[in-house]
Amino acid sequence: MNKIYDIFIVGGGINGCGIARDAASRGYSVSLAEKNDLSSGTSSASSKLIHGGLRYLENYEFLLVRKALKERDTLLNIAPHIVKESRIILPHHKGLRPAWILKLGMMLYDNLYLSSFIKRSKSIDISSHESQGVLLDSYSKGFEYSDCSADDSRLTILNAVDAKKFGAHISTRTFVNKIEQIDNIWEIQTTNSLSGESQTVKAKVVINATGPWVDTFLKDSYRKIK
């Protein structure tokens, strides 16, 4: 194959497919290889939660939380058919941190990025709230706030579909056997496990998006680089 892609991505989870979509939409030529099916690993076994990182406020990571909240709204805007608002109950009793700290956290969460789509947080009286029947009597008050949930596998596949629409080449059941860099160009040898067909793909950049297997892939790949 004579074509030299701008980017070659290893891994068809949400990170790999998301990168492919973003890069292809910006005009880069992209090829992606997934050894199994799309979203066959962690991206089909997540918590399904699209959150802004409420707990990171404790570490004063305000910019990180703001960015995550902005991304949450972006997902709600572009994929409202699979990303939905979820109201979450945070119960409180005297043995926990002071209620005013939690209330302050909720206020920050609401205001670090003003959402166009979801409701703001509020204090609740658990004794008269619908959650009362599933909580211990020691919980008399709490807070209710919003994050979002999504069908993680479908979200991954939709990213791949969009990437393909923008011109990306998406290959499933395709193993990366060997990668090496020759004259600043990566040559990636792949094999399709269904057809047995092997080919060499050339790219300027290789992105390792193999998730939990990232270190294993790096270790195996670096052994083969000239």
Ligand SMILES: Cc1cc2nc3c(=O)[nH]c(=O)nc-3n(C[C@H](O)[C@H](O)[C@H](O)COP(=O)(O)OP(=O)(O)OC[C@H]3O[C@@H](n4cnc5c(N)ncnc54)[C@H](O)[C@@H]3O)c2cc1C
Second form
Amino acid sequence: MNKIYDIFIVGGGINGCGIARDAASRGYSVSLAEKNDLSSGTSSASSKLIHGGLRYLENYEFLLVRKALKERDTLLNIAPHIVKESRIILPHHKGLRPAWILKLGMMLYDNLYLSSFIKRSKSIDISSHESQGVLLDSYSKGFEYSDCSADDSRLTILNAVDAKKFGAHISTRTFVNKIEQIDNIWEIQTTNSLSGESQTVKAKVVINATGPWVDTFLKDSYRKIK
Ligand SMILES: Cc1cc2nc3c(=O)[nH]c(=O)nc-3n(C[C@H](O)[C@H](O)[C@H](O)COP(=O)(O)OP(=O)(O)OC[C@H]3O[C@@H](n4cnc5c(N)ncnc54)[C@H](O)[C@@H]3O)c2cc1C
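Same protein, different condition: the form predicted on its own was shown, now please give the form predicted in complex with this ligand.
Then the entire complex follows, led off by the chain already shown.
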């Protein structure tokens, strides 16, 4: 076991698999271990939205929203077979923010990053709109805007498949028990939950992509020797 990987990734969710794909495509040697199956954590339990984050505009997070809108377009460009435009109807009523504020928010959402793929937002008259009949009669005005949706689990797995094509080593059912840094090289101990077999892998860098387990993993598995 003399090979020293450039990068070892703990966790096979969207972050772990996305990092594996990106790093392997840039020529780094990559190994990834996932304790269960790929995407068995939060990456299969999301609301499936690929969004810019309309609501973050309220917190003046303009740069963040712009970056996310740009990513949304990148995903539409590279994975149009699974990332689809979803048209969202927002009926307006008195309990909401004034209509002009919502309209302004959507104009910003359209213009912070100009999408090459999806339709712009617009105001709608619900009484003559296709959503009429689904919504209560009391709604008369509203808005239509676009975000995207995708099968989150499949998107994760496609990243892993691509990472593997670029040479990454992907292991499922492989629990990372312990990581220790010895003379700037990480030694990673793993156990295969099917065979019970343990292994030690070496890497220059370890990425903790364990999502909700990030703190537990650090507390239980990380040991710095020098
Ligand atoms: C209800 C809900 C709605 C959401 N909606 C959206 C949305 O619309 N759009 C959006 O972009 N995001 C959304 N999110 C957030 C998104 O789902 C998460 O940010 C994303 O899935 C996190 O991915 P991850 O790879 O960091 O973590 P995870 O997918 O949880 O992956 C972590 C992996 O690490 C593994 N692991 C843990 N410990 C070890 C160990 N010791 N050894 C080996 N493997 C280990 C786990 O088994 C797990 O598979 C939503 C989340 C939820 C819960």
